Structure formats: structure tokens, C-alpha cells
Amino acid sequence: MPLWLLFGGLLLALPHLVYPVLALDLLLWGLFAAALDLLLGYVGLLSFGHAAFWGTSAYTSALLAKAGLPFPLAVLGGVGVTALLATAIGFLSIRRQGIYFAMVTLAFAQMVYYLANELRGLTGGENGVQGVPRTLWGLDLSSPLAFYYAALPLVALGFFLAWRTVRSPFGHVLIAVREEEARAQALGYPTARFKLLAFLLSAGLSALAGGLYALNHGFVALEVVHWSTSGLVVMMTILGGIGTLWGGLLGAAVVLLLRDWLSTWTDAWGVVTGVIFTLAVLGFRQGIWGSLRQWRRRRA
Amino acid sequence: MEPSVLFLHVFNGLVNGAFYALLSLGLAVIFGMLRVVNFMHGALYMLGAFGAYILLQEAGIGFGLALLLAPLLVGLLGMLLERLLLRHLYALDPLYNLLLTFGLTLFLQDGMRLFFGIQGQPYGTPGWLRGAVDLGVVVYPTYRLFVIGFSLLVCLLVWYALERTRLGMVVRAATERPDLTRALGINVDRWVTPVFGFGAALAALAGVLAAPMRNVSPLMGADLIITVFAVVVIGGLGSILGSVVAGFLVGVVTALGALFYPALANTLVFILMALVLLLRPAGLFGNPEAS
């Protein structure tokens, strides 16, 4: 219970220790990073497209707030156009596994870039959509550190979502796709189904994040859609340590802090990142949160 | 619709196609042997065609040599990279080499955009393919159909080598069972690293024979090979037949989308995959039950 109360208050002070903006999206790229695990650590299917859902519910937001939508709806229709397109991807890319899967997932991703670069009158191409409202019945969010904490419960929420599937007898099914999936059609489990619905709830919880990342910044540019942000999402994922759900925060703080901090005295973010990943995935697969893990087992 | 109109569009279809063919066919070559995904590889397009102009701009040499040398580098650069990192995760998941590829790509990129800048670099077209060639049903460009011929033969001669010499009948046993070919007493790993270089060489002669038709810029290769990987599903991952046809076929029946619906233009190729995985999961050229 101490924990408990120790990442409550943590999540309370967050704004005051880093910039509410800041603050907010460590905790987005942390829930979007653990939407991703719950489909790379749990059913053991690498999705190098999310950014297809974080970015289409981070235009559909947008607009729905600048229709003058009170934002909670607004997120709410980003996370119901994102059920429809992630319903069609995940049929079409679950019938492929492994590397095959993500070269899937990452084409579809790929396409709804284009469609968003196409689609200009209602995206603004490459100017992106600017001046994007947040509203809440008479309540004033235009400062960031009141949209924090506005936004907060839908954060929980979502991160609540993902911890009580992975503990549900549905999670331990999709855990039995991930070990061995022939036999956990041999039980009589309709493996395909648990997969496209592992698949729809990631897609939902990182349409979650997205459509609240586009209200964070009261802008979304051309890049939400864009591969690197699914290869970004991935890193954070690894960073933090697979499976582990809460790794993903850890992996988010990490990446964008250093982000934050490298980004005052040079350009070469890109580098940066790619050093990371690559030393991640040679030296560091267990991530942040699975080494820690394992330290204490290993202690106990 | 005048029929020049449809034949020009016919002619870029193949343009488009010999790139995806040359990028696709490396693909499938480190794929069949090493099991690798290998995301770096709009990265070595795009060193393939900087390669040309910094020896051009530097060293005053034309694209005829360049289209030998820069490929030679970049190969040799690609077995470094494989001796120095890849190695070390051929036990793993192949997941974990599709991640490395990745945060390669990264460093590459943008390491090369901090010297170059993100804008492009101009590359004129060589003198000796300068101007067009009238083909009775449309005039097209020398250097355009020069990209075709080229990366025709150049399909033709890797796909030989790999299915009708011993050299190729040896790679392709170790590519389907490399602990039954290690018990003939043929050393497998010794074939690993030249392999890979072989496929980032063919990265790079697409990068080369780009040059003069796109600008050389940092990030050339990176949407390019997104549009490779579905081209590759649509063919079959793997496949060496299947990546050279569906690299054509993909070329020319976007580039007639695209006359028609103009919108679709970069899309169609990804609709395609999406047919193809809707009627065979596993491309048109793959083997069904490989994977």
C-alpha cells in the first residue's frame, strides 16, 4: 500500500517537478508505450504501426475539440474512429506473425500517413491541425497545469484498463497465444479472436494517449502518423523492459527527458536515439523495469 | 486517353519497379540466408546514392565508376556492421534484428543529416544518357530506360547465380538447412557476412542509379522502404523470383492507379498488400507453409 501511495502522490507532483506539458506526456508515451506491451509482452506480436492509432485518434480529437467538443468527448470519438480503422488492420495483420506481422502492421501505418498527408483539407498536411481548444463545461483548462490534472483520471483509467486485462483470465489466454499458440487452440480457444481483441484494446488504449497528446499540445503535426513515432513507441517499450506494462513509463521518462535535456544544445536527437535503440536491443533486452525486477527476486 | 499518355505512365510504372525490384531482391537475400529483416536498408540506399555524389563532388569520379565503387563500400561497410552487431542475435528472436536495423537506421539518417543538412543534393545525369530515345509509341528519357535495362540485368544475373550455379545451390541449402549443410562439411557462417554485404551492395546500386533522378538527401531511403516491405509481403518474404516480379508488377499497377486515381497514387501499393493478404497470406510467390 505504501507503493501505492508513494506513485499516487508521484503522479500529483509530476507537474510541479518537470513542465506540465512535459509532465503529461511522459505519462501519454508511458500509457501509449504500455498499450504496445500489452501486445509485444503479452501475445508476442511486434506492431511497428501504433503510431497509425495514436495519430488518427490525435487528428479525429482535434477536430472534435475544434468543433467544440468538451475534451473528454472529444478523446472519446478519437478512440471510436480508432476502433473502426484498428478493426481492419488487425484482421488483415493478424493473419501474419512475428517479423511478418510488423512489416504488416508498419505498411497499413505507412498508408494512413499518406492518407493523412492526402487528406488536406481536413489534417492541413504538412501545416498540420493548429489551435486546438480544451474545454470542459465552463471549466478552464488553458493553462497546462490545469489540463494535467483534467486529464489525469483518463490516464488512470487507461493505465487501470491495461493492468486488469493482463491480470484477467483473458490475459493469462493471451499469455498461452504468446507460449504456444497451437495448443492454446488445442483447448478450444479461438486464438485469432483473442488476438484481434488483444490488438483493438492496444490500438484503443494508445488512441487514448493520442487523442489527449493532440489536447496536451493544442496542435498535431504530420509526424503522429509517421513511422519513426511507431519506432519511437517501441523503444520505450524495450527501454522499459517487455511485459512488464510499467516498464513503459520508465522507458517513456527516460526517452523524452533525455529528449528534453539533449534537445537545448544539439540537433542530433536522431543519433541519440538510434545509439539507444541499438544498445538496448544488443545489451539491455530486460529493460529498465525488467532488470529491476529480476534484482529483487534475486535479493529475495 | 491517347495511348503515349498510357504507355509514359506504363514506362514510369517500370522505373518505379526497378527500384522496388533491386531494393526487395536485397531484401530477400539477407533474408533467406540470415533470417533478417533488415530496416537498414533504405539507409543503404540512401549512403548508395551519397556515395556516388561525395565521390563525384571529392574525387571527380562519374557515375560509371560510381555505380561499381559506391556499392562496393557500402557492402563492405554492410559487413562490418554485421560482423560488429548483427552477429551477436541470430540465436534471438528475429524480432530483436528488425530492432537493430531500426536504431541503425536512426543513427545512419540523421547522422548523415547533421553533415549534409536535410536539403537535397544535386546529381546531374551522366553525359552519355542524356537526352531520349523515341520508341514510336512515346519518347522517353535515355537515362529512365538505362534504370530499367540495368536493373533488369542486374535481376537476372543475381537471380542465375542463385538458382542455376553451385555457388547459389550452396547458399540456398544454408539458407533451408544450415546444420544439414554444416554436416556436409560446407562452412556455413563463412557464407553470412558476404552474403549480407551482398544485399546492402544491391541497396546501394539502387541508391546509385537514383541519384541522378531524385535529389541525394538523408531521408530518400526512408518512406522508400516502408513501400519495399509491402512489396515484399506482396511477393513473398524471401522469395527471389517473387521480390524481382512483384517489384515490377507493383511498379507498373500503381503507376496506372495512380493515371486514373490520381489521390491513390501512394496508397494503391498498400491496398495491394492488403488484397494479398486477404487471398494469400503468404504473398503470391511464397511458400505457404513456410511460415
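Between two forms, the rigid core is defined as the largest C-alpha subset superposing within 1.5 Å. Keep in mind that this is a model prediction, so the values were computed, not measured. Numbering follows the first chain given and starts at 1. First, how it differs from the form predicted alone.
- Shown in the overlay between the two forms, fitted on the rigid core, is a CA shift at Leu258 smaller than 2 Å.
- Core-superposed comparison between the two forms: the Cα of Gly68 travels less than 2 Å.
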Given for the second form:
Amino acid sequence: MPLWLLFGGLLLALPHLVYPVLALDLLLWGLFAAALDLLLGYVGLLSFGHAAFWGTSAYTSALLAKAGLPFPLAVLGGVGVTALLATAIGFLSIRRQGIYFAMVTLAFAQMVYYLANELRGLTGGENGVQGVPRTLWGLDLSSPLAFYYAALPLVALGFFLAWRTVRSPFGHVLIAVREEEARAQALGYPTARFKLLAFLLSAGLSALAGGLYALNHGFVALEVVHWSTSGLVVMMTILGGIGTLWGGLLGAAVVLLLRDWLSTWTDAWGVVTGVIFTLAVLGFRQGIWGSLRQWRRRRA
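Would you generate the structure of this protein in the form predicted alone, following the form predicted together with its partner chain above?
Partners and other molecules have been left off, which leaves just the chain.
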């Protein structure tokens, strides 16, 4: 069976396998991880500040939805505002490499966190934005199951854009930049422009996921812009497999399902997931998806 057909069937059946809010969370965090992997796995830039894009879109989408906009327009508004923020951050940060790039993005994300906490009249500060409605031109989407299927086309569009990007000539240039930037420049590619475009695309997909996440839960908490959110999505991406796109979705599913299951038994679920993450990284150095793909190639 083709992989895309299997994936489509899984998307339709997912809210009947786990409860709908968690089902949509799996896809949104998976899209967030895929967006980060677009930058980390295909350009070689590790960002520790992607919570700024996820959270900015979450706040903007929630406020626009409370202003009465249908949820797709509210989310697109969140993506638009985030794109402006990402342009400024990307223009300044892509001039650095390695740990310096990671630190610059983290510093900008902390600025966003500070602003979100201080602008209490707009963001609610530590109380967050509550009572976010989900409307679609008169349709009632208060049911989590109804909202899952309403949001599914936007989620699928996000995954398609990520998938199409890495298989396009643009994606091949990104890999060339990752492997040998000096050689790519010698071939005539404006590598800084390609890196900025990849940064904007990654931020835009993160914003799409973050906006839908806010509407899925009906509120926005301050933690959406906290550095730990950036760390969590990095962990999901590495666990699933860097440079695989689908690995991010798998990593997100493992982390969220473990957290959901373990939280019913113990408050120390973070310790257990941390141990599992450590063992997985030591045992599967290419991530779960990357290791499975390598094993399949050896058997072929």
C-alpha cells in the first residue's frame, strides 16, 4: 500500500483511536517538529527559539478568534504576524553558525517570552488567553471531533508543503548548503538567501501548528513561548530522526502518548520520558524513523 494512502487513512481514523484533542495535538506537534527539522535536518541550523513562532501565532490566532474571525482566517492571521517576526529574527540570526545560531535564536525567543509576560492587557500574562471560540461561518465546532476534521485540511497542507519543499530543487540546494556552504556559494547559489527562505518556511509551518494548537485547547498559556517548548520540539525531532520529516511526527507521537499514559500513573512522567529519550538516542543514533529506514534498506 502506498505510504501516502496509509498516512491519509491514519489521519481519518486517529480521533477514534485516541481522544480527539490528543489526536490533533499529535499532528500539530508532529508538524512543529517537521518544521524544525526543515531547518535542522536540511540546512544544519539548530534553533532553540522556535517557541517564539509557535507561541506568537498561538496568541495572535486566539485574539483574532475572540474578535470574531472564523478559525482559518484567525490562524492565517497568526501565520502572517509570525512571518513578520521571523523575517526580523531570521535576517539577524542566519549570519551565525552552530552554537552561536542556537544562542541567538534562544535570546530572541526569551525576548518574546518577556513581552508576552509583560503585555498583560493583551496576552493575560501568567493567566493567558482563555475562552477562545472555534467558529467557521456559522458552523458549530465546539465538539473536539468536529474541530479535528475541520482543522485536518490545514494540517495536511502543512505536511504537504514540508514534503514538497525537501523534494524540490530548492530542497536540494538546502542540502548542498548543509553539506558544504562554500562549495554552494562557488556554484553561484546565494546561500544566505536560501537559508533565510528556509528559516521563514520553517517559522511559517510552526506558526500554522501553533495557531491551531491554541484553538484546539481553547486557551493560550504562557508556556507556549517558554524555552522548554523549544527544547521539547528539539527532543521530538532528534528522537524521531533528523532529516527525515516523518521522524518528527513519530517522535511527537512517542513523547505525547507516553506523557498522556504516564501522567495517569505518576507526576514524574518527565523523568521516565527523559530516560527513554536517552536510551533511544544511545540505541538509535539516527532516530527511530532513520534507524527503521536504514534497517529496511539493508533487507532490500
